[in-house]
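Just the one chain here, laid out as structure tokens, in the form predicted alone.
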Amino acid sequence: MAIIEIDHVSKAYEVEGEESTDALKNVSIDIKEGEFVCIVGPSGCGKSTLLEIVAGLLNQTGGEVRVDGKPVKGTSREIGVVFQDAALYPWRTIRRNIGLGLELSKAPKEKQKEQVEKYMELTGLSDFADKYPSQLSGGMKQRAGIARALVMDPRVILMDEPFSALDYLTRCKLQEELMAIREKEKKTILFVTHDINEAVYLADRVILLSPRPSVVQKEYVIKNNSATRDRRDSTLMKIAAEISADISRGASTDEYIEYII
């Protein structure tokens, strides 16, 4: 059974005195529990718009999103979100930034401490607990953003281009760390990226959205153990080249391709 059901979702933006602009049109994607799914597509195709709808941060104009069978109506503790900008509060230490959700939900103090310590250790931030965001690198800030999402123990994690502003080496390191976290925590992850190589390295499935108004253009299933995946694998490089070509020339709608590597 799918834990995330994106069911014929459409989104149109109304501009006063002008015709509405369709961003998404009848997008349907089912994501099983424990899956890692990446969404790619040309710039401006609505990838982030779709993620914000799933997160409950934006209302769709048609269709429905369900998480664990329940319609998404606003934000939920079952959904953790990591943005491109970690958006940490500069006046709070890293420890207190990570624990903010638990603090707001009035979780018992002992649980707050236990959970925060657990996810600081998991993301390599234990030695930086009492630092402030201004004292951390971009990569460390993103680790804090991931820890803040995980600490609430959500059913699913949504990630909107979380590594795009980082340098190449830091990005690769955080991709590897995310794979390790995924194996340990067994979370369902929906990840938006413009980096095709990142998508094929991380994902069980890659969903290609068409130019606006976006529909699901093609789906690529990568069958192997993502924990042991090698970014230099020739098959992964071939898949990335194929996706890039499909974006450039346009592919037939609703194609499904499975790769075993």
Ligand SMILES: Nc1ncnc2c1ncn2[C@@H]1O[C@H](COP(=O)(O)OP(=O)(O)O)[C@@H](O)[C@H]1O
Given for the second form:
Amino acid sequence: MAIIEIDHVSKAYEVEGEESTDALKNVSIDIKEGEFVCIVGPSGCGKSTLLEIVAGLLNQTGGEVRVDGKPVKGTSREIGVVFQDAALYPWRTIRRNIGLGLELSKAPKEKQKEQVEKYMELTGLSDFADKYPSQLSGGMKQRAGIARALVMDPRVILMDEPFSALDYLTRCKLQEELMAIREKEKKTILFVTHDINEAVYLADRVILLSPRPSVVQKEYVIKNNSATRDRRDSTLMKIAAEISADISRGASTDEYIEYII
Amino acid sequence: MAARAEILRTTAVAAEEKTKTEKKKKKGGFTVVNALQIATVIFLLLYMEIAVDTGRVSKIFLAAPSSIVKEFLKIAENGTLLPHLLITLSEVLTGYLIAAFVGIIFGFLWTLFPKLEEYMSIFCSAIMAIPKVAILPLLILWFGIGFQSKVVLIFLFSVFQVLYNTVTGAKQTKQAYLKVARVFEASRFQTVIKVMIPAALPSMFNGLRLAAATATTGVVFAEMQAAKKGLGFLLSEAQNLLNTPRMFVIIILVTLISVTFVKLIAGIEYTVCHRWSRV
Ligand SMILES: Nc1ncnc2c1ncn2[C@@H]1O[C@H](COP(=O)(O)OP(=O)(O)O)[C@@H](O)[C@H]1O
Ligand SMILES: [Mg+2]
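Having seen the form predicted alone, can you show the form predicted together with this ligand?
Then the entire complex follows, led off by the chain already shown.
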């Protein structure tokens, strides 16, 4: 069964004194437990909007999102979010940023400490525990952003262009670390990016959204194990080239393609 | 490949060089401009001294630097200065501290209960619109010419700067920070305490610094209008006695108090925020 069902979701933004903008139109995506799905699409097509609707941060104007069969109403413990630029609180140390969720949910102090230590270790941040975000590189900050989401042990993690502000080498490093974390923690991940190479390297399935009002333009299933993938694999390159061609070709709805490497 | 590594290395070295020279520039030491500035000050002081000494400018209009120093030593030693100085300081501090406390508390309450802001802000705007100088006669009527009327005036001078800066800072909390709090299902109270107030700190300190700058001015002004004690009283008395050196002494003192006060608040801000805000 799908853990996330995005069922004919539409979103129109009402701006006072202007015509409303249709950001999303009848978007339907099912995501299976443990799956890694990347959403790509031209900028401004509604990727962040879709992610925020799934997170319960934004209300859709049509359709429904279900997690485990239950409609999403507001944010929940089941869903963690990793933001672009990490959105760490600058006045908290890394340790206290990572512990934020547990602190807010008033978890027992012992458990807070234990979980925070565990995920600082996992993301390689133990040496930076008492530093402030402004003292860290972009890559380190985003590791902390990931750890902050993982600490709550959510079943689903939503990531909105988490690596887009990083330089190429750091981005590659964090992609690899994310794959390792995914192997270990068995999370379902919905990942938004505009970097097609990133999408084909990470995902089990890539979903291409059309320009506004967005519909699902095309789906690409990548069947080999993502943990053993090679970034320079010629088939991955070919898929990336095809996605890029499809983006410039524009909308032609609901095609479905499987790739077996 | 090797060529590329070479390019990378040279750019890295160039970048390092650049930061080095920048550091050098910052430390800078003594420049020609500094020298000219000091020369100008010395020239002006000398001119004052000579102009008054030779009688080119009347003693009533200008005081020779040496007579200012002499006057300062005189009133410091014979005990004229200290009581007035202490009165002014205690008026400034009392009024300012009450204003800071009330401003911060209400800043917090307004952020927590927007309805309270909606209710109160019209009254605050009305009080703020009255020129403080114009309200002074009324304050003197209500609170007398002593300590109380000065404290109330400083309170009115300072409280809104602290209040509005705190509230505005809280409202400008980054959307992303608020989304993080919502993802973790923070309550309204938690969001205010753990996100909006910390995010408002730099703006709150900005208000506290502005208030510190106006507080001293306000007190001295009020003491000049109606008082039996304080530096402002001493200043208007010196004016009536045509004691120009004493006027200079008090003006310099008031300036120093004001500057020190602002520096003190900036110092507190630095200890609270410097580790994370990279000022
Ligand atoms: N709060 C808002 N009010 C009005 N329009 C918005 C708002 N947020 C986003 N939009 C519009 O909706 C569209 C999709 O935005 P977004 O989801 O941020 O796109 P993406 O993340 O794919 O770049 C854009 O055209 C944007 O202008
Ligand atoms: Mg976006």
